[in-house]
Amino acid sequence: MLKDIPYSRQWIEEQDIQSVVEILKSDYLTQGPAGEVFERSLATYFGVKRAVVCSSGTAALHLAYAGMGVNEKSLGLVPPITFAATANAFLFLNAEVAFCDVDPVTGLLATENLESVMQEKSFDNSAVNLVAPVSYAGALAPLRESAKIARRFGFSLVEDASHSPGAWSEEEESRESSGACEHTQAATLSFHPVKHICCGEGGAVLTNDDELADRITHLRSHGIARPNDPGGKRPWFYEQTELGWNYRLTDIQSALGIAQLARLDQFIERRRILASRYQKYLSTAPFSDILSLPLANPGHAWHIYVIRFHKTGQRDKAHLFLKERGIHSQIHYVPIYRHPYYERHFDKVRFPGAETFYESCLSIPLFPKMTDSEQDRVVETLADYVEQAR
């Protein structure tokens, strides 16, 4: 009987194993240095001044809002084809979220709907006001377009990059990358297992901006801190100055972290032979009588790989077609504004870019330990299927 093959997985390897073996023998398991260990080399990889480790992709966004001081009086941008957090922590901070529609090939941002929402919105131009473009699927976000459209409103950016380590435009004379916050005040990371570096959980706030990084900081530890102890009188004291949270991440996760950032390269490497692979099979005939392919370019990071079917209902089907042959595939995303809890509480909205992309996407199995004949299996059962489909 065949091995079913996942859409997502993680690679861990020996020397994963015996990294977080060490904290686990070691005197420290959460606190210790292996967090800072791990932010110092992430600031490092990304090619930032600072990165704050914390629990969840979804805290990171969480704390990135609050430490640019997001509230009640703020109103957050976010293009629906995306995991909810990075709407819902706009929601955690109280303050109003809108949606701007997203390229109907690409799924990313669509610029010139931002431009439109921002001059049709009315917004506290004294508050602090955020867009939070994604990076979806491991393509760069229009970053530097955004951010010349938010600067004339008013607004500041937080890339959503927690599909994208590694990924980067394709203009050569002024290439941007991923995480690198060259357009943004902040850019947040996911350590998921189907992410690009897996902690079981976990995420980062990566900035350049150090009065930030110390807010942030501040905040992922309920708002605690030690004043300056002359004499050291009380070395034991310490005060809550504000409401913050306990999103820590420990010293167990942050090892394993450090040991899957030194592999990072390697798994990207993989991702982009895989996915260049798909490309070349699913690009001709019988496949392109009923499916487009993602637009790939040297500097796409592959979280994810998704095809588009070019009948309504196809995608379904397919999917259905997979799971029932072991092959299991997902759909990126349900566009925000569909969950039930925003419906009940947002106007009922709908984005055509959006809505044509979250009809077509399907995303098909691809990951780093995925091996080219389990590739060649879904390319076969995908042929299988259309096939029968035309």
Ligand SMILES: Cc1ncc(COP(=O)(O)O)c(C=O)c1O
Contents of the next structure:
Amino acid sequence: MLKDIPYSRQWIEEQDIQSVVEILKSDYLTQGPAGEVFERSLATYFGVKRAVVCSSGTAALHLAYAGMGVNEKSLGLVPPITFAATANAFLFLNAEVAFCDVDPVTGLLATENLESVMQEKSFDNSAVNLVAPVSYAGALAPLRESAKIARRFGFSLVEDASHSPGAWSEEEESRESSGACEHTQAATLSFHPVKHICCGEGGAVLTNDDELADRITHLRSHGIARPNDPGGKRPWFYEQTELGWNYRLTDIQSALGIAQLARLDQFIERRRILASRYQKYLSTAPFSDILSLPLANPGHAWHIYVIRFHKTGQRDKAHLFLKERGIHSQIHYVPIYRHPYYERHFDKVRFPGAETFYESCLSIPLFPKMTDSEQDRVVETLADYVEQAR
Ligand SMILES: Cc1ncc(COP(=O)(O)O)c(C=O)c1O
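Please give the corresponding structure for the form predicted in complex with the ligand, as opposed to the form predicted on its own shown earlier.
Following is the full complex, with the preceding chain placed first.
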């Protein structure tokens, strides 16, 4: 019996297990030294001043937006092709969410649309207004261009980099990297098992702004601080100065994150090899008669490999065909505005780029531990599908 192939999964090795076991035998399961070690390693890897780790990618978005001062007067602009959390975190803070369309081919924020949304939408200039571009699938979002537009309208930027550790792009001989915060005030990561590195659950905010990092660290732990204690009279004293949350990452999770981060380059390399194999095998007929491949570039970090079917209805048929043969694929994403919660609470909207992308997209299996022969099976099964669908 052939084993099912998931669309993604973690890669845990003995050294990951040992790192976790060491913490379980140590004095600190949480609030110990592992969190700070993980933060320093992440900051070094992404080339930023500070990393603040937290309990999930969703918590990272919530903390980043809250730390920057998003509140009920703010407007958050989000591409609809992303996980709901990118938008939800604005709603947690009672801010307004508006959508900005995506490019129907790449699924990335369409900067022309960003400009027109900002021109047409009314917003409070005195509030903290944000754009949250998503480096979808592992391709760098148009951060430089978005930042240029955002600056003109007084918006700040947070990159949702959950899909894109290691992604970069080169333009006019200068390289920009995902998570490096060259054009954004902050970037967020997720350490869910389907992501590049995993902690079980986990996330981080990256920034070059020390004040923002300190504020996020404070909000991560209830908004509670230990003030200076001159003379050491009341060493037990702590006080809550703001309303925060418990979004801490445990030392158990941090230890796993440190071990995983040490292998991130290896994971990315394997993702790139698998993506280039897909490009090679799927780029010609008969595949090219019914589907298109993602735009490949050397800096793509390949969180997911998203093919797009030319004809409406083909995507769902292909998904079922693969599923019946033990191959799991996924749709990334149902546009956020289509979720019943959003339809219930907000005006009904449809964006042409997002609709086209959503109707056609299918993420086929891609994860670093996937073997060449598993990938061959995906290609052969897809070939069987294409043969009977033509
Ligand atoms: C683009 C994007 N943003 C945010 C998140 C939320 O991350 P988490 O699941 O760690 O809360 C995810 C996770 O699926 C994601 O893909």
